[in-house]
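Single chain ahead, written as structure tokens, the form predicted alone.
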Amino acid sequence: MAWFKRRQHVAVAEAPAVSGRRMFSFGGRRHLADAPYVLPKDMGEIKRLDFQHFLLRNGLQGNYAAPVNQPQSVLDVGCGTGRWAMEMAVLFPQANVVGVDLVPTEEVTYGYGLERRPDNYVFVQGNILEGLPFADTNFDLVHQRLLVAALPAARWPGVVSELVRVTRPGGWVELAECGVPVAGGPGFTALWASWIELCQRRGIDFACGHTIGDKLKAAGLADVHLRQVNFPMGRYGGRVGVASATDCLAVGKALRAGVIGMGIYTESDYDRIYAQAEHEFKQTRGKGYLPFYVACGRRVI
């Protein structure tokens, strides 16, 4: 918890331990410990998961680049709620598909189109910054999306490499994180700037998603392509634009308390500015959008 500072405005009390790791209250909200990740680990945070998630598909138009054939075994790490490993499972049944995360999701939630859990997949607890618990060469393909917020800076190297340790010879590597706000109103843009100072403090480049296409060429990893696809930020953008505003304004409640503890902001400002960009959102009118990247390797050997 040392990465905030104390007020007396904000909660921090101890909360249950889940599946071992402990946890703690902090501005209404229930955090993980002793961990780097600055968002949330609750339910409020599942759904908002699972609409990004419907959300990432929608833009994306799939879940996945890579050009796989039919794989055999599929790991994603940092799954969240597992949506897109079990969807990945039903796509490929042929497959062994692994999600791993710090702790499990604590309700049972399936893949789009889905009554339960395919027997295909199957959910491993672990933590890529302390290695993966997985043999070498083990995957046709590996994936990981949106670990920004979870990764310091200084360990990208450390983690890619890991990833690329269970990838098989030929097998793909697949990374996707957001990048910076272009052309956003000023509201906006000041609300994804004090995220960015927040990370900052705690070691963590909230900024760096356009690098993901050298960070896999850093790895040795081959053919490695890089996609950027912008999701329009707001009402002009029609229903991807209301939908990608409404997963940045829960981004914004749920790093709210952070940005004020840390004495980036005062309540008031914060508010403020958050005010101002949800106004923003709802013109019929604007440029703003969020680049999106993905960006795929092949290990040759």
Ligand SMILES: C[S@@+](CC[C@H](N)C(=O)[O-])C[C@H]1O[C@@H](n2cnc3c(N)ncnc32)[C@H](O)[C@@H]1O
The other form holds:
Amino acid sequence: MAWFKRRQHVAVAEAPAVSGRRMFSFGGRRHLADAPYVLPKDMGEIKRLDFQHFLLRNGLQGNYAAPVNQPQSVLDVGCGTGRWAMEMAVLFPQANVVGVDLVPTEEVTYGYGLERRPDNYVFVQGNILEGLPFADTNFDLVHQRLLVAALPAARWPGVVSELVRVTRPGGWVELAECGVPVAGGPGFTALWASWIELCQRRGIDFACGHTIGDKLKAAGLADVHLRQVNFPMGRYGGRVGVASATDCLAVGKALRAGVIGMGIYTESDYDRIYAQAEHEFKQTRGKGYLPFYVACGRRVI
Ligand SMILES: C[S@@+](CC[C@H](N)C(=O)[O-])C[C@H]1O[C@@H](n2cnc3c(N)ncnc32)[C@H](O)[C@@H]1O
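The structure above corresponds to the form predicted alone; please give the structure of the form predicted in complex with the ligand next.
Below is the whole assembly, all chains and molecules, this chain first.
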């Protein structure tokens, strides 16, 4: 926890442990104590992840890209709220669906097509950086979405190898990550750059989303396919643009204490670029967008 002890201007306090994992709070948000992951683990973040899930499902027109046919077993690594995995369990009632995360989600949002926890879904506590608690060749589809702010750059090859290890020959590994905003206004661009810097200080490359296809190829997967979907950011992009901007501003709030605590920006400078980004997102003209990448590859042997 040395990194958070170095924090300035932000009150840091130990919080009650969750499922055996140490937690602490700073900037009014609860975080995991012993993980590189930069985002909070609290109710505010659960709500953001649900909102983001609906945004992605709508924008990508579905929950997955791999050409799987009636899978018998599906794994979601870093499952967060479990919403993606539970929707897959409803879609594939014959499959056993497993979600893995550092801690279980304390509250699940039902509704919007998911009325209760499906019987064929189970949560397993685990840490991809320490190896998955499953035998080799166990799953038909292994999915990992939005761990770009959680995995140190040097650990990616080992993480992808671990995903491949638990995939059966003929099965698919799928990664989904955001990229770096393009053609956004100066406030939005500066805000995002501060998150890249925050992650970099923990050895995390927050700008590596576009490389997920290469990561699957490097792990020896075949038939690797990379898809890019651009999400407009701000009012000019209609409902999707407003929703993407709302999600982005919620990330801005979630990472505020981290950026300030690391001395990347002062409170007033961070709040200034945040307000500037908010103003930019309200413009009816614009061209800024956030690329989102989905890559899948097939295990051959
Ligand atoms: C940004 S959230 C994405 C959640 C979910 N995949 C989604 O798309 O809604 C990242 C998730 O990864 C989890 N996580 C971070 N580091 C992890 C690790 N080393 N092993 C397993 N899960 C991890 C976090 O607890 C969090 O729930």
